[in-house]
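First, one chain by itself in structure tokens, the form predicted on its own.
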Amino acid sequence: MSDAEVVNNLLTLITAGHETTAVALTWTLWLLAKDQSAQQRVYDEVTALAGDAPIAAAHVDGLTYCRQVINEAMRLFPPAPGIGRLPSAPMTLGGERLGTRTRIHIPVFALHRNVRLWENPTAFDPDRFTAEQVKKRSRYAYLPFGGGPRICIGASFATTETAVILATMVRAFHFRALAGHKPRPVARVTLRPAGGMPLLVTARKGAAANIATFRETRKAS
């Protein structure tokens, strides 16, 4: 590869692989903070799964609840708010003639609030994404990764990340909303908060190991 096609694969590893987890995680955790029941879900079934050990490969497929949370999460707050495509062929789509050139924008966030396809859309409800749930939508309902031969090579990879490291801190960590706050999202290729995201974090108690594990998590990444 040339000198420019190396930037340009380095920052799309950047943008791609590291700030939508962590802008993911930074929303979830926010909705969270809000819905203290739905913390604690998250809370009892790490603990239930995994106690006071580490997260390992053996338990990933046991976090349902943690995907689930992360999976409303991305509804509500896509990291990727927008994705846009070139047809491949000239085509008609919805009575418009699209040709080769013409750019196309699939605007995910509206997509994820469509009352036409969600009950409710503007409220966090992680039940959405039960096995069942799913099996009653379009595939191309959500879209936090986009969908067919484009789709996201890193999605698995993404889910798994992040419902380890929400696990982690949630054992860990009891979160709160700061009162009277609430974020405004900024679409700036992803989706995040404007100044950032306060929260009232406090070490859960008894929790000394999970912290403890929580921070050597942090070292290795």
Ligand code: HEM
Given for the second form:
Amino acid sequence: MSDAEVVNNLLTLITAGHETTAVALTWTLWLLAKDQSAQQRVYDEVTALAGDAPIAAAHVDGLTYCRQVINEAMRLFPPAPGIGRLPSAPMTLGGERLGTRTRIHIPVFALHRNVRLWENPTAFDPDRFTAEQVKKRSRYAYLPFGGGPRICIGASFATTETAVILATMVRAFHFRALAGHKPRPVARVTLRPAGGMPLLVTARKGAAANIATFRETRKAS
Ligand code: HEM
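Give me the form predicted together with the named molecule now, not the form predicted on its own.
Expanding to the full complex; the earlier chain stays at the top.
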């Protein structure tokens, strides 16, 4: 790669890769802070799988509930709340004639809360993402990573990365919501909570080893 290509790729990693992942985890932690039983299920899954050891490649497949939680968080708060397309050739869609200069906006946030696609759409329910439930839905009802030939190139990396980070954090810390605080989502390319996401974070009792692991992982990265 030329220097310019290296710079452009790094920029893509930071903007497309870092921000989206950070925002996905931010909303996930808030939803878990409000739903203590789901948070406990994450904790139980991680400790049953890895005990106190650092999360390794061999554990990743077993983080099923962690992935369900993140998928459900990205349904309610898609890091990319909308995506766009330009038709490559003139076409008719839903009775509308579209030219090659017609901008099409796909409102992912609205799609993910559409009552015709999701039962009780505003409720946080990670069990919507069990393998059986996913099979029952249209592939295009859920688009956190977009779809088609231009689907997010980092989707499977992000799926692994977010599950490992969530598992590491929930094993070491307990998250609680701040009474009376309701974050307001703001769409500025990504969907962020206005003013940040204050949470009450405490080290889990008897989890000194997990916290040490967390610190080591952070140092190493
Ligand atoms: C939770 C994390 C992530 C989310 C929610 C996300 C979401 C998206 C979405 C919605 C698109 C547009 C897809 C479309 O138009 O159909 C996209 C494209 C893209 N993403 Fe991600 N992304 C994430 C993580 C990453 C990571 C980790 C990387 C890189 C390592 C990455 C790199 C890219 C690139 C390069 C594109 C453009 C692909 C193209 O136009 O062909 N993303 N992402």
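Residue numbers count along the first chain shown, from 1. Take the two forms, superpose them, and find the largest set of C-alpha atoms that agree within 1.5 Å; that set is the rigid core. None of the values given here were measured: they were computed from a predicted structure.
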Quick check on residue 200: with the core superposed, does its CA move 2 angstroms or more between the two forms? no
